[in-house]
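The data below hold one chain only, encoded as structure tokens and taken in the form predicted alone.
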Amino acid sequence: MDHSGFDVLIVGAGIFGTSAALELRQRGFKIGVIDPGPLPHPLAESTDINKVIRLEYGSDEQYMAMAEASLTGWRQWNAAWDEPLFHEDGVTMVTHQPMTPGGFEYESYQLALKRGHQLERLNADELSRRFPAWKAGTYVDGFYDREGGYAESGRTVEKLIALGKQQNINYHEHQTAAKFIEESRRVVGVETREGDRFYADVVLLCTGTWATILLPELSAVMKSTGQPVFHLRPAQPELFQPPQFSTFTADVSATGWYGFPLHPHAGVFKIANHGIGQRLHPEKDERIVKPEDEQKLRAMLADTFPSLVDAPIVYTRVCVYGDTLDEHFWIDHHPERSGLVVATGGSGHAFKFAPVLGSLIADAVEGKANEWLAKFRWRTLGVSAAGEEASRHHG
């Protein structure tokens, strides 16, 4: 079956695609969205119970400015929606050693102060007094930022899709993009594995870790890595509830560990690791949390949250991130394929920017000036950009 008449056809209904669809629809475009489904897709990066919402990005002032604008947007969504999905319980960032210049936490702390944010500095004694679940003496420095927390990510995507349907965005589930349709060296649509054809003036690729399947040339600048996620059932749930517990990072640039307060609906403690990860093909490789992943988790808990050492694990998943080698988004027109715009990369940290992602992508589609887009343009990346340490763009 052929489907035509769209101004923009969006491939992928994750946080990139849904936010872009809403913004482009508000600008008057007729929008079609295709996705394998079900929606939200169970394997998408944003489909989980929560994701971190934070301001801190080391010394990167642009990301903090974007996070500030996003924070305003999250608060506005909370006020507009019948149920708040952003929980502003604060963010705790701590280190095993004193924070020093050049370190992620130190630079985040200094930049936040410079931009007028009020942070609570924490030493070892203050951390265990303020947040008693933390093992005394393990972490000796850090801070608490009352601005930020977490959002219920899967439910947020559901909400944005529902809003899109109310605004006559055409969502087509069970449609998996197989190849681009090109005429006179211009991309004019997408043919799906199911045999349907979708035509549009512009095709917008928002497929996250699956982007390299349709655009193999992105394999030179992107990597797909699996990161383990755990949901545990605490024996003392009160220790992990706000205000005596918050979203946290535990020396994250060195260890990759971060986590959340007890989930208000699921009643579980979620902790995840965004480190080097295991290279995975988004479709061919099995997504399994390995025994050594659990061993590393138990060691971390013994060192950090002793009451969770024997807590039962009720659910695990491997979240496969599609990150560029420099971990910045990739939002731009394809330089050699007219009619094609790509918005992907950085899926390991994109969700927190949901309130501003749509306008960023829409400006790229329309070719409008946007001071933030320069960082995300089509570019050449060397292998050295990949790094071999835990990501600073966790969560």
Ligand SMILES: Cc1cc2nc3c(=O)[nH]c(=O)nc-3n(C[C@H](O)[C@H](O)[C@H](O)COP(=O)(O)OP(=O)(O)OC[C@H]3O[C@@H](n4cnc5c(N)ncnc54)[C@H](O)[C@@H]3O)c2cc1C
Second form
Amino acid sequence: MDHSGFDVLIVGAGIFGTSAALELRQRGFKIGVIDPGPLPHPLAESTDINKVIRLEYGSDEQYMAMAEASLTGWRQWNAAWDEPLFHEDGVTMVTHQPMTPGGFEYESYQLALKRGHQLERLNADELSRRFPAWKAGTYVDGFYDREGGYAESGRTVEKLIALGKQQNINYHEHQTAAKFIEESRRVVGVETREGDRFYADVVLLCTGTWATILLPELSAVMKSTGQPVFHLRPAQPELFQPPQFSTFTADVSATGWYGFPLHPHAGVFKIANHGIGQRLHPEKDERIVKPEDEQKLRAMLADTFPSLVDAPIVYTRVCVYGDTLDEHFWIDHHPERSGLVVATGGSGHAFKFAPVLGSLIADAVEGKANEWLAKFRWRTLGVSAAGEEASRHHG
Ligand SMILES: Cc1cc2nc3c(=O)[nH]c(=O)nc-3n(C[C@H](O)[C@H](O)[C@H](O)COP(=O)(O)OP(=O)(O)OC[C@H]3O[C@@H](n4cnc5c(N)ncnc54)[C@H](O)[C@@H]3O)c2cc1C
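Having seen the form predicted alone, please provide the structure of the form predicted together with the named molecule.
Following is the full complex, with the preceding chain placed first.
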């Protein structure tokens, strides 16, 4: 079947696709969105019970400015929606050693102070006094930022889709883009594996970690890695409820560990690791948490949250990140395929920016000036950026 008449066809309905769809619709465009579904897609990165929303980005002032604008956006969404999906219980970031210049936490702390945020510095005693679930003495430095927290991410995507449908955005589930349709060297649509054809003035590719399947040229600048996520059921749930507990990072540059307070609906404690991860093909490889991942988790819990050492793991997931080698987003017109715009990448950390992603992507589609877009333009990434190091942008 053929579908036509769209100004913009968005391929992929994760947070990039759904936020762009709403913004472009508000700018007056006729929008179609396709995704294999069901929506939100269970394997999409955006589909999870929660994601960290934080201001801290080391010394990177642009990301902090974007996170500030996003925080305002999350608060506005909370006020406008029937049920708040952003839980602003703060973020605790701690280190095993004293914070030092050049370190992620130190630079984040200094930049946040410089930009007028009020952080509470924590030493070992204050950490375990204020947040009793933490093992006394393991972490000796850090801070608590009362701004930020976490968003119920899968439900946020669901909400954006519902809002989009009210605004006549056409969501087509069970449609998987298989190839681009080109006429006179211009992309004019996509053909799906299911046999349909969708035509539009512009095709906007928002397929996250699947982007390299349709655009193999992106394999030179993007990699897909799987990283483990665990849900545990604490025996003392009250220890993990705000205000005695908040979203946290635990010496994250060195360890990769970050996590969340008890989930308000699921009643679980979610903890995840963002490290080197295992290279995975987003479609071909199985997504299985390995026994050694669980051993590392148990060691971390013994060192950090002793009451969780024997807590049953009730769910595990390997989330496949689609990251650019420099961990920045990739939002631009394809330089060699007119009619095609790509918005993806930098995906270890994009969810928090949901309230500003739509306007970033829409400005790229329209070719409008945007002070933040230069960082995310089409670029060449050297081999040095591809080092197998733990990521700088965790959660
Ligand atoms: C474990 C984990 C933890 C994270 N934690 C955080 C965090 O705490 N804070 C934070 O800010 N960010 C976090 N992130 C990053 C964040 O989740 C991602 O940056 C973001 O969700 C990526 O959104 P996306 O729309 O690009 O991709 P996705 O959400 O993966 O969406 C892509 C969509 O494209 C669809 N698709 C794929 N192929 C096709 C095709 N051929 N045709 C049509 N549709 C297709 C898929 O079905 C999917 O719905 C985390 C990521 C992971 C993996």
